[in-house]
Amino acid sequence: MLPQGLGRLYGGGLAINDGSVYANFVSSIDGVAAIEAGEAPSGGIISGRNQGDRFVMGLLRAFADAVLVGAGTVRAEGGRALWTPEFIFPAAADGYRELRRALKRASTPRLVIVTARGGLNPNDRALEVGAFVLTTEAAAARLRNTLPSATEVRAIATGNRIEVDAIFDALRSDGLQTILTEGGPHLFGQLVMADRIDELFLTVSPALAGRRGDQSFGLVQGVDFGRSPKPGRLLSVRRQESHLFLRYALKPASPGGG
């Protein structure tokens, strides 16, 4: 159960099973999750700093273990993000804090980082702050050397590609069993491509971005389902105002589950 102070912003309950994996993106109503070939801050821009959305953020993020995002997405961000519950959203961070405690949680989620080719600024200040950066043998060691003390930085592959499966066995061999992906768009393929994802919750912006070659991204980018999408089951729906917050879960219910 949510804080009576969360509960309230929320306009109700929400809970999320212990080992979940979900995502949280925002899209506008043309479906573009990511903007400049996934170089600009998309979700803000997107979302147009929507307080309700930022709100869900930080509420996602304090259920999870970890935060789990590819290199681009830090790199959009410009250096100065944190990929914490009250970073997002300060005016709840006691509700925020209050929740992790009641669900025996570390202070903050913990950030993992995906990123084949190593391409890290160690003046961010999340990596400043302590992340966890999961990246091939070739680009482990040029990072250990690089990347500030708070950071630990795990070889998970011999060659350039990262395999799920690895991604996943990091995170439980560190006891980080809730996870929160906030993409971007190639990670979140790859996850729903293997069938990681248990649910999504998207924000939906009154907004049309419009679409230039290969400039805007989908929520998915570089994997292709052809004639067999992947269905999704829509579980809630909220609104603010002219944006709406839709949950749905990507796996089919349990038998004998609603």
Ligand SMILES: NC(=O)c1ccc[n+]([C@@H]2O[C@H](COP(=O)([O-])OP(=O)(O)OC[C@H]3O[C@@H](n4cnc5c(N)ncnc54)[C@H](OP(=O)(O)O)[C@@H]3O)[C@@H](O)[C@H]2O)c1
Given for the second form:
Amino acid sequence: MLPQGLGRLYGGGLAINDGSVYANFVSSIDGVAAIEAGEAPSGGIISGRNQGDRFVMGLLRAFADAVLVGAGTVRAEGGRALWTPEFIFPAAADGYRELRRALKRASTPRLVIVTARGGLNPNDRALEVGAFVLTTEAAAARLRNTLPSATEVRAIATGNRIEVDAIFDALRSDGLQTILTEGGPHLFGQLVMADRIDELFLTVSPALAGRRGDQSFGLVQGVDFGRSPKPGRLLSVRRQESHLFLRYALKPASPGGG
Ligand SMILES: NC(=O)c1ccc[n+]([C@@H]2O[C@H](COP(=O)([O-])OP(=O)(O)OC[C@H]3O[C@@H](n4cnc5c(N)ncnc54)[C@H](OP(=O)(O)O)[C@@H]3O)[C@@H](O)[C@H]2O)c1
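Got the form predicted alone; could you also share the form predicted together with the ligand?
Next comes the full complex, this chain leading.
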């Protein structure tokens, strides 16, 4: 399934079901996914810019029609980042391209950003290259006037919060079926709450981040599941030196397979 070079780096095969919604995060041993109240580029800091983690991020992006993120994640990156496979791990760019060709995907995944307030910097590289911004009616007019023309702005909510169903309606209406979400924790929490996540790819980085007050977020922030935590099922475990690469199913297996 994977082109040979990617399979060698991954240490085996990998398939993602067409039409599935899957997430990718890195956390510290003590479960921290975001620091400095979500204002730091936390993923790279927590992983230690680990090359194995960056390779897997690129690989998961390479399977996707779209990479879905909240505006907080975009703001935290500070304007330089692109959410493409080759940006995060250039050394495997040829393999990622070969995989996308084999899967009949567009040349790059579409970056889809969810924002209620519309707090996006028009000079961000990802917006200059072209993204798809899902927002509220209140923010849409201003964003259309300020964001680069390569970026499409669509209003999908009348109030100040976008419903998860509306996000998926917009994705599907644009033919975006296989969706990778890279969070962040606030958006991911809503997606988990709405039972939209099929699988979670979680890198556990061999580091302790610590917590003080509400400055750190886990993978899920802003919602809790009380005494009914969402169950996961471990699908695979990989290790590169001290980094662990875990794959979980977050939805029960369908009867008779899957
Ligand atoms: N460890 C990892 O793997 C990983 C992965 C991703 C992100 N992160 C880190 O997470 C931190 C950011 O955390 P975060 O939880 O703030 O990120 P986030 O979920 O990406 O962003 C939150 C923002 O997204 C928008 N949003 C989310 N849900 C919405 C909804 N239903 N309707 C309308 N807008 C919605 C809002 O933007 P507006 O405020 O513009 O309305 C909200 O403030 C950063 O430090 C980042 O580096 C870590």
